[in-house]
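Just one chain follows, in the form predicted alone, and it is written as structure tokens.
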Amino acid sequence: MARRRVFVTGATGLVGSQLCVELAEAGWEVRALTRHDLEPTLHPSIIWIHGDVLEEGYWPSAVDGVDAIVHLAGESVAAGRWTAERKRGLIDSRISSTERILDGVRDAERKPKALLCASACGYYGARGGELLDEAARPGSDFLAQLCVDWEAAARAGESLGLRVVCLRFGMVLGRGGGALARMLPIFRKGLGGPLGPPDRYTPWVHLDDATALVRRALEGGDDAMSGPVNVVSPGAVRMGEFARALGDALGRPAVLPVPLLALRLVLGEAADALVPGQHVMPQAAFEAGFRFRYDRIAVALRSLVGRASGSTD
């Protein structure tokens, strides 16, 4: 068999660096757009690709003869108050990002088959205990939009051949980085405890789980997937649940609520995004056939955090 070959954006991210390992150990040739001088050693068989994605320079052509894109990289809706200028740059990191990756299509001599594109549970907005599948309508809030709009961007990808797959994920629970990563020294402190309402639905996916979807989701074939696809556990819990299992997980209470209201004054708009009670299910992975290795919360936390998976306090 030929080798397959994958262009992926983000590739230094949580999702995106297992996903390149994983794809690279599997037999793929990985191409991955990185914006660092030194080059991640992430594996020694990834080419890295030097460039912006949303600047102009040769990185297009690198998906030229590949049979598929990831398109991970989009700013972080956490990273702090949404002004004016943050709702620019996570609109522009999304939406502007993904038309250049299709500029680069168009221009290919050898299309690839398939785009794969980043978006998130907040496409729902606020619904709070409604059970939430792919074919869900959208909420009305800014990220809800933001996922709209990042969504439609892809799809413009449809009429050049390409099978678009828009990748719906929770928070993505892993080691070295992402929501867990901030949420750690809280909690080893004893000082952790539900962020806003404990009653809010929290869509979580453990990261094993992510980059599993994400790989059955690269695969063609005659059940290949399309479209909408939520990255996220059938164990949906609630902020207060998710809560309790880390500090058990750590072997620290975890009864220190942080009210929505210190939240929002603290973020602002964007606190809604940490506590968005979404109960949404993973229905079109369903369908796929797909199995969950982490269903429940306290098993996903304990492998990631626990003292059998070698973590200090």
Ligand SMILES: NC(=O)c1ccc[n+]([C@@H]2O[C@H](COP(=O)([O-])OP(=O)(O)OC[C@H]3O[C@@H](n4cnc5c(N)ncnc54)[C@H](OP(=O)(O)O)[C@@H]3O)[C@@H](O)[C@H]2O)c1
Contents of the next structure:
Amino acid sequence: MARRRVFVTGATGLVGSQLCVELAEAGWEVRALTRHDLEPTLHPSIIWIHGDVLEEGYWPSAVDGVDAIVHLAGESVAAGRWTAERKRGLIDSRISSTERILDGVRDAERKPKALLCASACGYYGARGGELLDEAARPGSDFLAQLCVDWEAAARAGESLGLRVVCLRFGMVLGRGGGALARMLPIFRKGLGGPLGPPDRYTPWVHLDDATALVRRALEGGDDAMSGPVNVVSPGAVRMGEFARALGDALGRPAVLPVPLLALRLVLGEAADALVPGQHVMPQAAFEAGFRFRYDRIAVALRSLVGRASGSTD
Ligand SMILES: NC(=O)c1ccc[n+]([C@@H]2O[C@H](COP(=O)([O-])OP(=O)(O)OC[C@H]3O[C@@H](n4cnc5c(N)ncnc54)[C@H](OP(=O)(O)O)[C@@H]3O)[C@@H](O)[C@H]2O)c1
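Return the form predicted in complex with the named molecule of this protein as a structure block, the form predicted alone having already been given.
All chains and molecules follow, beginning with the one already shown.
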């Protein structure tokens, strides 16, 4: 069988780095984009492409000859206040970059068959306890509009013959990055607690399940996935339960809530989007027959930060 090839942006990120290693180990030729000159030592067979999704350059030509593209690059949503300049970066690193990738597809002699593009549960906006599957309508805040526009930019690839999958990630829980890495120092000191109102649902997914679901979405054939896919665990929890589970996994109390008002003082508009209250179900994953390894938050967190996990983060 011919060797399968994939082009991955966001390849050095929390999701991308584990995904690239798994794909390389499974025999894929992985072409991975990074802005950095030094090549990350993820896996010896990964071919590094140097480029910035915010800039034009030769990097979109790397899609020529690949079977699929996984577009995960995007400036961090949670890195602080959304100033006008940061909002521009959040938009451009996602939407202009997707348009550049599609330019690369248009120019390619050997066109890819699939584009898997990151999005987020932020698509749904703040929705209280309403059960949300992929058919639910979008929200109307900045993050929701960003996701709507990003997905529309990706789905423009359908007119180029691409099978497009929009990966609506919940909070991805993995070692060494993402929300968990930001919370751990505080929870380790016993100063953790629910972020915002404890009764708000917070969609989450273990990194191992997230990359496994992305790999499932890469598969073509009659039962190939397309359209929006909620990349969330079926074991939805509220913020209070999440904080208790993290405290238990660390053997520390986790009773000090961070009021929404305090989050708003630090993060401004970003605060509400980061603790939105979304009860999201992975309906498309169920329909594709995908089986989650982690559907209980306590087990997921123990595997990542518990004493038996070997974590040194
Ligand atoms: N992790 C989550 O909980 C979560 C939740 C919802 C949605 N998502 C979305 O899923 C995607 C992957 O998430 P993640 O947590 O793995 O991301 P991450 O750890 O923040 O990594 C972001 C990646 O994007 C790349 N990147 C950023 N700006 C770039 C630019 N201008 N040019 C080229 N590359 C750029 C970085 O690459 P270099 O620094 O190497 O260039 C890095 O590999 C993101 O789009 C994120 O918004 C994630």
